[in-house]
Structure formats: C-alpha cells, structure tokens
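Only one chain is shown below, in structure tokens, and it's the form predicted on its own.
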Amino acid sequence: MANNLDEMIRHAAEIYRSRHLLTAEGLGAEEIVSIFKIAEYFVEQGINGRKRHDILRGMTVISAFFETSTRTKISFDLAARRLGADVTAFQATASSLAKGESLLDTLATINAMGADMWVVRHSQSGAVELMSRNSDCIFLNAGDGRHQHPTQGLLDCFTLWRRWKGEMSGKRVCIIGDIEHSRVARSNFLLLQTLGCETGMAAPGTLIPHSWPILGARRFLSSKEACEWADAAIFLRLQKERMEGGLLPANDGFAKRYGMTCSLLQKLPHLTILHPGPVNYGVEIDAESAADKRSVIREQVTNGVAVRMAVMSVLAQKQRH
C-alpha cells in the first residue's frame, strides 16, 4: 500500500500545475481527482496518531493564522504533523508585526530560520499570494479574506465525491446562506462546476454577489425550493464580522426562509446536507438536521485533515522534484 501511495503522489504532483495551493481557480479535474485519491488512501488507512508517515519529514511548516480558527487551524497542524513535519504557530499579536514590522519584513525573518512550508489565513484578499511572491517557501490559503478557501472547497467536493462514488457529473449542488461574504462559496463554485456538478444558489438579494451570474449558478429563492432541484445543499454561515447594517432581516426571519429544519429535511430523502462549519444551530441548520443521516458535517472534518494531508504530499514532492 505504500508503494501505492508513493504512485499516487508522484502522478499527481506531475500533473499539478503551481508549486502552491493558493486558489481554486485554474484546478483541473485530473489535479482535483488526483488529490481526492490520495486523500482516499488517508481517510481509510486512518488519520489519527498512531497513522504517521514520513512524507514532510524534515520540513518545518510555519502555521500562521491571522485570523481566529479551530477547524481549519487543528487539520491543518494535525495534517502536517501526521505527514512527519515540524510545525510552528505564528502569532501576529505575539509577533512583530504588533510593533509595526511589515508583513514581508515578518516572512523574511522567519525564512531565514529555515521555513519551508507556510499555511495562511488572512483577512485580506490576496495577501497569501503576496507572500508566495516574496518567498521560495511552499504556499497553501487557509483563507484570505472573502477571497478563496481552496481546500474547505476541496474537503467539501471530496466529501461528495466519496458519497456518491466518484460520480459528480450532473450532480446538482446548491449553496446556500451568506454567499455574499463567503470565501468557501467562491472555492466550491468553482470546483463543483470543474468537476460537471450543476450548481445553485439561494440567499436574500444582498447576500449575493453582483456578479452571480457568472458564476453559472441558478438562483432559488428558498432553502425548500433550492433542495427540491438539489442532490446536495451546503449550507453558510451569516459572518456577521463582514457585514455593514441592513443586509438581511432578523435570525428567525432568515431562518424561516433559509434554513433546514428537521420537518423540512423529513420531506427530502435524497438530499445530503453539508455546512463548513462554525454552525449557528437554528438559523442557518437546526440541531436535529445536522445529527440526521443525510448529513455529512462529521464527516466533512474527517475529511479536511485527509485533503490537507494529500494536498501537502502533493506539493512537498513537486518542490522536491
């Protein structure tokens, strides 16, 4: 089996394009199944500690997260310490940056102690990317700004891609909440539509982007009739943090139209319900839906540390070689 898994990541890490993970954008079909096979072998050989491999072994990989995370943060460190690395967390407010360094000034610094692969979240778009310019280092997004979150979009499609055994193609997937503000909608429109998904979406008029269609998405204009049409619903948070006054009414007003409630959820039986996480329990998902079978939301953060593993492997062997 390892053998195997030493195939797998050298196919793809020929075929995979950029020496990082900074957007959706630009993934082909053959580089995301790729990395859904690899996380594969992950997920069923098991993710917890007693599974450790020596993939990153001598790499340092620096965790830099500028904005507040659990779930991306703990997979991300668990992916990489499971794949044999050293890891590092960064803290802005402990750092330098707080006395007025520069970002760039910071990365250098930490370059030059060594730094091989650095995971970001950041609050501006396009700040990840920045830093990949500046730095012979390894790059993955873990979310910069309302901008991208590559592989929150990737654990999500993997999610359904094993669900319904590799078949994506006209598979129809709705998103479903604050799309306006939300970076892992951006992501999985993209890969949905790369792998031949037909995707909507469903939110109040000021949740939605401008440029909508040209997303290719249809718009519903409720949860009921966006699940009706759908196979999959992947449900948003409102990030109320992003949002000026005035753009959606009340929790119980939103919930009422956008929501899934259990009653709603019993008259649905093909659907399968996905949420990225954080959940806000009655107003974008109740509890009851979110524990019911046709959910895969435990499953979804199994699945973001076997993606995060594929994903580092892919790229530590394409720096290598």
Second form
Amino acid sequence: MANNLDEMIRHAAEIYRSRHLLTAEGLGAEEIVSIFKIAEYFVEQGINGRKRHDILRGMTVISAFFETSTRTKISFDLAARRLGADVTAFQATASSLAKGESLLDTLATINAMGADMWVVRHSQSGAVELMSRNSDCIFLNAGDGRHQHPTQGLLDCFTLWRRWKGEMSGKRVCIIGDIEHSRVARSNFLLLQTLGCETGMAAPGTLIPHSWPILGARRFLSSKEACEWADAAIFLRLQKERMEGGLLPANDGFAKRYGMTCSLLQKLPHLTILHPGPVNYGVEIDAESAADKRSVIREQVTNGVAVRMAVMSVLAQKQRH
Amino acid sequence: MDTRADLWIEGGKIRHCSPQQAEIGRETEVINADNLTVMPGLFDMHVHLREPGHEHKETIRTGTLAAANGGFTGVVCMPNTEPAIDSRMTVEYIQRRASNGAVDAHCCAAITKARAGKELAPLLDLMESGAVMYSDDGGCVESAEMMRRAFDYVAEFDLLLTQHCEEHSLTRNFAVNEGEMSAKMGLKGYPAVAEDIIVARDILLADYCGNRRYHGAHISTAGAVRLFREAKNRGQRVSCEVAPHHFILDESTVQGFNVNAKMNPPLRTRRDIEAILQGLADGSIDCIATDHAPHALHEKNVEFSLAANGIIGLETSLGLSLTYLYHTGVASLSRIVELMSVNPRRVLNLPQPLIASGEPANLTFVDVNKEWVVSPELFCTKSLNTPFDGYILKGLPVMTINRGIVTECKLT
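Can I have the other form now, the form predicted together with the partner chain, not the form predicted on its own?
After this comes the whole thing, all chains and molecules, with the earlier chain placed first.
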C-alpha cells in the first residue's frame, strides 16, 4: 500500500505544473483528481489514526497566519506533522507588522533561519503570490484577502467527489451568501467548473461583484430557488461587519431568503449541504439542517487535513525532483 | 514639420531657419539632423517631482533631468508635496531649485490649504508668485461647495482650475478598476462612474459660475471623454489630458498582482481605451500628460492593495505616443505636436515656442522611426516603477535645446 502511495505522489508531482499552490486558477482536472486520489488514500488509511508518514521528514514548514484562524491553521499544522515535517507556527496580525517590519522583511528574516515550505494566510489579496516571488521556498496559500483559498476549494470539491463517487460532470453546485468578500467562492467556482460542474449563486446585490458574469455562475433570487436547481449547496459565512457596514439593511430577512432551514431542506431530499465554517446558526443554516444527514460539514473538516497532506506531499515531491 | 530646413542656433536663439544653407563659421558645430524631426519643445503639464518632502522618490533635479531626457522642455509640478504647494514660499522654492536646469518647471498650486479641502489656499497670491493652474491633485476637491467657491473666487482673474476627478465615497480602499479583474482577483474596485460623476459635477459648476476655465487631469474613462466632448460642443471653456498608460494598457495588466500596473485612476477596459483614442483623434482630448509618479521600491514591492499608486512616465511618453498613436495611424505627427507641445501651453496660457529666426531655441529633436528598447536603468528619474520595462518602441527623443542648454537624450 505504501508503494501505491509513493506511486500516486510521484504521478501527481509529474503532472502538477506549479511549484506552489497559490490559486485554483490554472489547475487542470487531471491535476485536481490526482490530488484527490492521494487524499482519499489518507482518509481511508484512517485519518484519525496516529499513523505518521515521513514524506516531509527533514523539511521545515513555517505556518504563518497574518490573520486569525483556528480550523485552517490547525488543519495545516496537523497535516504537516503527520507527514513528518518540523512545523513552526506564528500568528501575527497585519497591523503589528505595519508598525515596523514589512512582509518581505519577515519573509527574509525567517528564511535566513532555514525554511522549506510556507503556509500563509494574509488579509491582503495577492500577499502570498508576492512572497512566493521573493523567495525560493514552496508556498501554500491558506487564504489571501478576498482572492483565493485553494485548499478550502479542493477540500470542498473532494468532499463532493467522494460523495458522488468521482462523477462530477454535469452536477450542479450553488454557492450562497457573501460572494463579493469570499475567497472560498472564488476558488470553488474555478475548481467546480474545471471538474465539469455547473455553478450558480444566490446573494443580495451588495454582496455580489459588479462584473459577476466573469465568475461563470448563474444567479438565483433565493436559497430556495438555487437549491431546487442544485445537487449541492455551499453556504458561506456572513461576516457581522457586512451588516454593520451597511451592505445589508437590518431586519430584512437574510436568513429567510438566503439561508437554509429544515423546512426548506425537507423538500430537497437529494441536496448536499456544505459550509466552510464557522457557521452562524440561524443565519446561513439553522442547527437542524447542519446536523442533518444531508450536511457534510464535519466531513469537510476531516477531509481538509487529508487534502492538505496530499497537496504538501505533491509539492515536496516536486521540490525533490 | 513639413519643411526641410537648416537651423542655426547661437546663444540660445535661432539665428537662421530656412531651406537655404546657413553661412556658418568654422567653429560652429554642425549636427546632421537629416533623419530627425524638429518639434517645438515638448511640454508635460502633469508631473510629480516630489520635492519638497519626498526626495527619496525624486528631486527637482532628477525629475527635470528625466524630463529633458524624455524630450521635454517644460513641465508642471503637481502640488502634493510636503508641504503642499499652497504658499508663495513653496512656489518660489521650486522655481529657484529649477532655475539652472534645461527644463521650465511651472507650479500647479493647491486649491485648498494643505489640499485638505477645508479652506481655500491663497489663490491670488499664488497667481502672483507664478502658479499656472490649481488643483488638489492626488485627491479630489470633494465638496461641491468648495469647488464652486474656488470657481467664484478666481473668476475675475480667469484662472485655470484642474481636477483629479474621483468621487471618494465610491473608491475607498480601491486597488484596481471595478470590473472583471476586481471580481476575479478579489480586489476592491474603483468604478469608472466615480470619475464621471466628478467630471459632470465640475463641468456643470464651471458653466454655472460663468463659463469658467476647467481642465480634467488624467482622465481614464469613456464617460469622461464623452462629457468633455459634449461640454466643448456646448461652448464651454474646458479641456482635458490623458496619460499614455491609459490609452495603451487595459485592466488585465494587473494580472499576477503587478504593482507597476497600479495607479490612480486605475487602468480601465478596452472600451475606455477605444473611447480615449477616438477623443485623441477628434480633439475631445487636448493633451498628453504623463502623471509621472515616482515611488521607491519599498513603497511599491508590498501587498498589492498597500502598494503606492502611480508609475513614472517622463522618459517613455514620447516613444509610447509615437508608437501607439502615430505609427498606428490614430494621430498625425502634427497632431502629436499639438497634444504634447502646443495644447498644454495653450491650455495654460503660456507663450508658444516658435521655430523661426530670432526666436529663443526651445526645441525637441526626434527620430520618429528609431526603434529602441525601454531600459529603466538608463533613466534619469530616481525610481523604476514602470510597466513598460522591455517594451520595444518606435520613435525616440534625441536632443532638446532650451534656455541655451543642449541636452542629449540617452535612452539607448
């Protein structure tokens, strides 16, 4: 079985074109599926077991979160440790950096101590790409501004791929909620479309980009309309500051029009529900729907570690050869 | 331009300008300008020379050297210096610092004190000290009431107000044009309509205040071109300028988070470029101005949204204009001269340099067919922030003469 894993990683590294994972843009279906197969191996070998691999042994992974995160950070850290890497994590807010050291200074300083791979979350779109241009290390984008969150997109698609037994073509997936500010949506639209899915979206007009047709998704007026059309629905977290910033009028029934409730879900027996978390219960999804068997929210979290292990394995393999 | 002639220049003056051969002495240096075109000295009415206050980006010395190297003999310095150009003292400081150079450096003074939009700057005192126009450039005079007050205050003196047209409430924290790129890259957009709204507002105010003179700085949208065209057709005394990057590059240039494609106003769409080319050809747009905006590397090579806005332009403007307007057939050579020399001085009410015997020599020699590669390391400007590095251009400034100083342009 281990030989099989090595073989899959070698194959994936051969067809994977970049040195990094910065964006879902440009990833081909074959590249994506080769990563899924490795992730599937990790899931089936018992992600919850304590089995450690030595794929990243001797590599130093810097986990740099310039924006707070719990689940993504822990997911990446666990993934790197289970592959045998030395992981050094640091959290720094962009504002504390703004006081003195620039992003590229921080990068150069830490690289001078020896680093092989960076996992970076940053509040500014393009920040990880900027770092990758100014360093020889491998970079994994753990979310940059509103731009991209490719591993989240991969784990969402992987979750659907498993549920649909690899048959993605022609499946309909809608994304509901704050599209404008969502890096998850931007990654997911690209990956889903590459895998042959039709995509849709539903959101208030102030939370959709002005030039939305470029996203390649059709628009629906409500979660009900979108979910009746779709095979799966990804609900996005509604940040409180969007409402406080005046992009949504108060008390205008966001949850009713754009949320998922158990009464709506009752009429949709074949729908799969995803949410990147953390959930605002009663806003995007009510607690009953989140706990329903049609919801794969917990599975997404588990799959997240496996997908990140798969991506790191491929990038490390690529670096070695 | 349509004539072949011998020019004899002595003591900074044109002694002889005629198809007949000049009878020159033995010590006279003869420049074979057989393949060169002589233009009245080029003029850039929108540059940021950064001094006083931001000398790490550019100084009046390096900026005017860059201007001469790019073929210009006159520039207007924008007022977003530190302190702002809002007092006689600052105007005189800049004039003094530029007095020995080969380039006439004029001042665009601020409309409001410290460009803060709260109270008018001493506009008449600034006029007396030599300011040629007024703007809070770098930002827009946000209040319509303040803009109206400025039009009224200078009305009797017929001074020229110019605006950086940006409705700030629509552009907060923008990084790129609002459109396909902002949607894809997850960047905050600057909608074209935010420019159009201020152009429309100011044109209406200028009319209301008694057909005042008004100039739109670095316009970038199809809407702004249309608004200026219509205002001119109605007989308003308005004019506008466009920067070369806005008629060459579209918003897709920012792909890959290219900070050298980040400026204010941002690069727009193909449709806007088509409208600007039309405006350049039909006279709706009066001038080409660079909005030369030098920045140090540490201000540019940062997270895209935090990167300083602006690119350098003095040493590429002529080459770009000849390549993308003249050699493409959008504009004739004499139209290029209008856009880059005659019209800026006309808009500013400055005397026109003439190519005739007895006139001061204020000239730019151009090899309009020379191909060259843009190499920022040869530039005189202190900064390197240009998206045109490595471009192959057709048309090269070769030499300028102004104030008795001959400058050989060294771009290749």
